[in-house]
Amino acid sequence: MNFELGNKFEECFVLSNEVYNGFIVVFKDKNPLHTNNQFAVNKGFKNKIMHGNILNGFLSYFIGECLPTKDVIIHSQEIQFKNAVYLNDELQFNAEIIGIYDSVNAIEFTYSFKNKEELIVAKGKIQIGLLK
């Protein structure tokens, strides 16, 4: 399996009514931010948002799913998040590879998710083991 520095991944994600409430069933977060629009936007946003933690999600799919190899485990993650998502946002996930460490058999990447106003809603690092 050859990566390369440079090499660049791109995915779509939906915020749809399944992964949604898919997270709550699983997780049993519900605080109003969340689930109660007039809550959220009453602490000034547009309407409920969703959970971050949604995009590790995504996240986890990119790596377990999305590359050329099955051989990986996340060793770590970072995510900043930048701008609320809503219900229904279709995301643009861009990753790249910023380094290749032989020695200890890992790949770093940065990413991004952003919406269709091209606005980046989250953003960080991650690095992956390639299993032998």
Given for the second form:
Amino acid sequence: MNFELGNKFEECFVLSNEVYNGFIVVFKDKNPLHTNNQFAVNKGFKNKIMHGNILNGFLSYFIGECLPTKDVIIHSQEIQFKNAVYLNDELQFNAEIIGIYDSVNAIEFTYSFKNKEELIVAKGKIQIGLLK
Amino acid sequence: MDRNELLTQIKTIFIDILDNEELVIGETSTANNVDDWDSLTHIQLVVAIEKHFKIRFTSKEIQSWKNVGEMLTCIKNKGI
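Output the form predicted in complex with its partner chain next; the form predicted alone has already been displayed.
Up next: the whole complex, starting with the chain shown before.
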């Protein structure tokens, strides 16, 4: 499988009720910032905000399902949360290969999630390994 | 770069990747006598070293290393 520096990838993710409720059911994080609109408004947000780590699920999907090979494993990833994400937000995901390490079959991506207002809500880097 | 300085820089990378401030490594160190130096951290070490020195190794080079000293020699041979 050929990957090259500068290769770009994009996906669109929707933070749907299904994803939001599923995250809460599985991980039990019912912090009022994520479940109580008034609480979140009192903290300066427009509404209850989504769990940032839901985006890590989207990253997992991108690496596991969207690349042109299934022979992949995540070595490491970092994420910075820049702006709040709200229920039903549509997020534009963009990733680019910024490093290829043939000696150890590793690839590094930079990525970002943007909302409809073109605000970056999260960005970071992921390093993956290509399995033989 | 002086070999001792190179070892110092390599040690800093090992400390960061292996997350061990007390780490002691020398030219004879191997994955067998350095705690937590396993196959996954080895990949992270190689990537970090390639980034730090802006060099690239081949898989053949990596497989030839028997200890940190041979890693240093390989780096030196790339003009560092």
